[in-house]
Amino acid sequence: MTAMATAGDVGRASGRRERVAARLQQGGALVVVVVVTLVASLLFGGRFASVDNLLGILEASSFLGIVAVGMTFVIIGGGIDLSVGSLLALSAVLAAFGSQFGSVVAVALPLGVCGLIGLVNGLLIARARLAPFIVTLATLLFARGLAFAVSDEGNTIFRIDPDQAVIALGQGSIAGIRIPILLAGLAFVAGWVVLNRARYGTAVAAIGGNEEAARLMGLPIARVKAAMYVTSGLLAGLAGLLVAARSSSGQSTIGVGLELQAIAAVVIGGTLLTGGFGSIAGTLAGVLLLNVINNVINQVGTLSSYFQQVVSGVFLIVVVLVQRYLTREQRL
């Protein structure tokens, strides 16, 4: 009795350790986005709190969280999408040039051909079977090139006409809020609810944490990861849609090293490199901790925006370091 008694204490001391390195694997980064409003609440007053500041830092936030979105769904269903920077650079330089024959053709252009290309990019993937990281790095390679070649090499910067409805997605609000801030916020509730309610949720965790598996349990893995592709295509496309909307240009020299600083949101918030794990609430917070340490940055003054950098590399060691102690807690 008495070692039946023991097992089950053991039996139930692993089950708690399990459930708290799990939540504090989803939770995490949100802990430290609320601990770090609140200092630098208390350091910096109303430069920080203020709700202006606030809502700069949404906005800031909304162009990457866009294209984190995305990459959340690469990342769990086992891929990489270096791509994303230069299509963000692709699609507000299609843009600034649509925009020339009407605000239809200034949306429908650059959606398209970034559609276009992540779908190529996932049936390379999916049906070739290339490795997701050389196939994304060419496409890094191709939509940067083709953006210098509408822009002419980056000496013609297009310019949006102000009376174009397209100015609106990127410089209008609703109820005083900017509308890249609603659109993000669509995008990732739209995510969570797919991730978590969908099928095609299941079966992208499914695919990143055993594709294997996944085979064997008749699941449709081409059509998942081209969809992986295809949504990570489109909304960086978005996201660049509405940098131009907002600077009324579309410019080929922007969203450099984009890619990277979404990967690291997505893995800041949770999501495992390895694939078949993670949360679009984690990526969420991935992105405000990013965007409000590059305003507490701002606030200090004396130190150079590169800061940022050496901040988010930190954190990035940090966080992978912390996700794998408590991956193996969950498997003790």
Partner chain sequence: MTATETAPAAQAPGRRRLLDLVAENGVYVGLLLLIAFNLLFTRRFGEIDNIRLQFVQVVPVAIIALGMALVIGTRGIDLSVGSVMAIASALLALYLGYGPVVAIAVALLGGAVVGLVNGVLVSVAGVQPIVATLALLVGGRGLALVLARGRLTEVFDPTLATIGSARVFEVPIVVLIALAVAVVIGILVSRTTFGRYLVAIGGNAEASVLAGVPVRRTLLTVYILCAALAALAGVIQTARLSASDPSFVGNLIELSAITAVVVGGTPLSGGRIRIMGTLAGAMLMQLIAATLITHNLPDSATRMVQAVIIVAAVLIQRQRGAA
Second form
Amino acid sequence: MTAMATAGDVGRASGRRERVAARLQQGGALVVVVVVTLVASLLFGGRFASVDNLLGILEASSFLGIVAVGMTFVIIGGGIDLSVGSLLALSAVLAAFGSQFGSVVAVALPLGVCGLIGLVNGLLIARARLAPFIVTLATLLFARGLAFAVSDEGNTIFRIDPDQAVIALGQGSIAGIRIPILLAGLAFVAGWVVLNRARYGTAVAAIGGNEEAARLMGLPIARVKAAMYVTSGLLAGLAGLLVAARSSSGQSTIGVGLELQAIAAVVIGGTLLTGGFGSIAGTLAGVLLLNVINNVINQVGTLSSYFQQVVSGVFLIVVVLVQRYLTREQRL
Amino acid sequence: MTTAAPAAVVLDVREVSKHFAGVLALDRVSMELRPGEVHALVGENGAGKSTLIKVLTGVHQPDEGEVRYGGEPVSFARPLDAQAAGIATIYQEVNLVPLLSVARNLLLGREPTNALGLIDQRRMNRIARETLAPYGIDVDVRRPLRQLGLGIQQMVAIARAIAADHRVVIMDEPTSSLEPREVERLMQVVDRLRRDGVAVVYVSHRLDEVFRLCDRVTVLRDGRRVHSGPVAEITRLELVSKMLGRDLADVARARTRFNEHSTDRAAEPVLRASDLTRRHVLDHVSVEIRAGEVIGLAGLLGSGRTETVKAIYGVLPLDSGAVEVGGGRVRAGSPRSAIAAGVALIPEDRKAEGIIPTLSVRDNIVLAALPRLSQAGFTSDRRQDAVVERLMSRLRIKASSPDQRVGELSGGNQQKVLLARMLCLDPRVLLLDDPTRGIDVGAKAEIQALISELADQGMGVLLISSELEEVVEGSDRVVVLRDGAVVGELRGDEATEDGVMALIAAAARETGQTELIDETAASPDGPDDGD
Amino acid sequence: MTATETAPAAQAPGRRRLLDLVAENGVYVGLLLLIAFNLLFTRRFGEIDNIRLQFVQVVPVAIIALGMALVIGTRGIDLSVGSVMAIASALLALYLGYGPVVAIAVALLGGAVVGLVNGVLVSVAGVQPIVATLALLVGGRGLALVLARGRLTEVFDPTLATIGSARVFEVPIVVLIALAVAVVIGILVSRTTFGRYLVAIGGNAEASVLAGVPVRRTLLTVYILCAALAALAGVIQTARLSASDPSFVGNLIELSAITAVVVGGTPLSGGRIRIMGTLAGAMLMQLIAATLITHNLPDSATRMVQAVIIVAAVLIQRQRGAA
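To complete the pair, please output the form predicted in complex with the partner chain; the form predicted on its own was given just before.
Everything in the complex follows now, all chains and molecules, and the chain you saw is the first one.
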């Protein structure tokens, strides 16, 4: 009872501060992206601010972006999905492997398998009530193992025949813009609409925000949760498919640590890692930020590209501390 | 179902019993609920209120007896079934999603959609505003719920829970965390529900609210119904005595009478807590405890008794106030400094705050005293075993061995383990928050005897109990709390159950809450004026 | 109000006992079965060289799993151990010019600093352990790569070479180090106040505060300890390989360590720490990998089998908790 009273007092007293801080947190990544982009444009001029370079950044962002959309839903729903990096690799391998049997198989096989593994994640988490962290950790191992198994322990790198239609997914472009960029854009728009305008999106946020309340309100908890992980698996699969099409091959070693980048992008974008609240636009800003910084570090030349990971880590800590500060009263 | 006569009973609980692992939580409890009445459900800790509500809402299923709803026997398998049938529940903790907007919370799962199947936000917000309007709430429904006051959150929960076709609304301590102004608004809502012919179950421990708002009252104690009748026909004193009073069935149990410890009234108090204050929780509470003295802390649930001991122990942040032990000030905010000063606490919630279920009896007992039972950070089995053995036999802790996990013991034995943990510390002052709650009669008598024995050996004891009898019989002095403030102190012969109840039942005068209520409502029905 | 509802009673005691038995001893049974299988069907399994090899290979995971067990006992988790290994490895290579002792000290200290950051984030700022250590997992690996300029460095040092490959009475020094760590951690858990505090916090943090347990200090210490052990594993790995490769050393080792701990019977929900179980768990996972490889089942099968074992282990824990 006392805890409740305290929460109320704090809640009211800090209403304004909280609103300001919340806005800052949500828009922070976007502001930093814009600032970094502007500063880089001034410093490096055409080397950075050319259409080619900027499109390059977008293309590099598109694979992570697609994965991060799925991750955003999972994290808002109070979970985590560590398997996406392995799923991306598995998908790439299966796409290249399947391309021997035609483009339809090259698309259907990886998406089907990744969706299925996502479903296994979802069922173990939603039905058997295992911790998302440990379940997706297991599927991280499993999917990577499967990718290696399919590719003869990574010794076989399947090539996609340049005649295959599926190649267009990675290398084609519409109006001068590469298809992966367009598909990533589509994923973000669809993600935004679902999160903000569909019942499903609200249900995800409600479950992540207060699962008990959501249950009492009659939401189908298990189904929504399972759907989150299936979606995340499918999107990771799509990203892997695009990577394979882009590089005309499927390698089992790609995507290691991608899950961490995706989580970092999502959290930097203002989504609460504890669930219940998040923003697709923020995730987009987070993904772009990581890639812009990477690009800038490459431009500087004297800096090693590994600084990007350090920057991500520092960003993560700062963002999480801010989030902690913002949601402090909830834990009382 | 709608053909029932207006005065008919809408919800009829008949002789419902419920066991939990051998403990009888509800013992043939009955309750009738009529349309258009506000029915108070009162009782102390462990009386069975929560269990009864959970039976009504489908969280639990009764072991015996039946629940009839609209004249027909019903059995709700889960909360959603009860909700669908027209029984709405507003839980004590607001069960909404704080990070979502007001509108989304109101309409979660039934949002209006457009032709594309997407949420029609404009319509959703409009419906939300219209839903809230009758409750006198005018807020931006797009704002996240958590940015609003708890009162408004509570209203949103009510507005969400109550649809037009609901016939029963259950409110579980809805005002426990509200500001006075918000309480007032809630009362108006309840009044409106009554006018609309809804049956309201109103769980509260605030007598003012019961007498002002409710038509009938049912009192539970130890899982049994001890009273049910119109509020107009019962006095405050009678109600309090029914809630707290002597339990006839327990008279036969072994009891020790242990008043009058040899204390020197003139002696310096070993613990002096002065002017403990925290907004809306504690209001200048002062308590002094002398060596060898048992002080009873009486008051209804929510009167600030638990908060007082927590403040003394240093775990409840205070706006002002100080605690001194043996003349030295205890650092606030740290149980460790309280322990170092010789203060020990047995917390109210044995499971959440007391035992460490995964650890053995031995490890639980020595936990607080580890620094004393070890050298340079290494524990000494010999010293530990000696202490554990001594305390286990002294407190008669029944466990298969000291290595048995505490989680496997009965409630009474768990409580004894907690007592043992604190006795390891040889405290000068022992704070006991309802130490005999929910434990079997035998263990209860043993713990009561132990308290007396400890006081005889010179320990100062502050005792809280849900049972008034226990406080009065076990204490040398009784400090009475109401609404977070000390309203009286009774010593010696004055310290009777009647005396304490009179103090508790006296209509609150000084608190702002009452002023507000008095302004707006007919004067509360309080025939007795206490002291 | 719920006091009356929580009287403990083991429902379906038979099932519960079975689950207890499996959760407590499954890892030993599995280990024995696996050893028996190998003695029967794997050529040269029982030879001293092979036994030695298995022990040497399990050392880094075992050391890290011991630290991880302590953290999990407090109901926490440390994802940053792999990155800490990399940082230690990079620091070792970097400071080798000042002599092996200084280099090792710096490496261990660097690891401890990461642990300090983890600990502060968890115990002072109140960030969830998984989040706090995730940040260090990402940032730490980057830091290691920055320190090493992203390169593989060959490490030539007689002292390190001795540590990496020498034997005492036929027992490799690295195995002796791991055994020493296990003994120390075992004593820490069973014989010290610190060990008692760990499980108390994991079992019920709120009750621990009220019982006067120094929760903050204990959590801070355990994260530092876990990271220091990870750094030690990094040093050992570097010494054994005579090379420091921050992009690979310790990759995914947090998963192996967590698996070893969980399979060994320490519940992820905290409150208990099983040291022998953890060691057996690490050995079990090592032998599974070795067995599959010697029987011409590829590395990929190992991962998939490990995945299934992890899920099975947590499912058993979950069922046990529910029973």
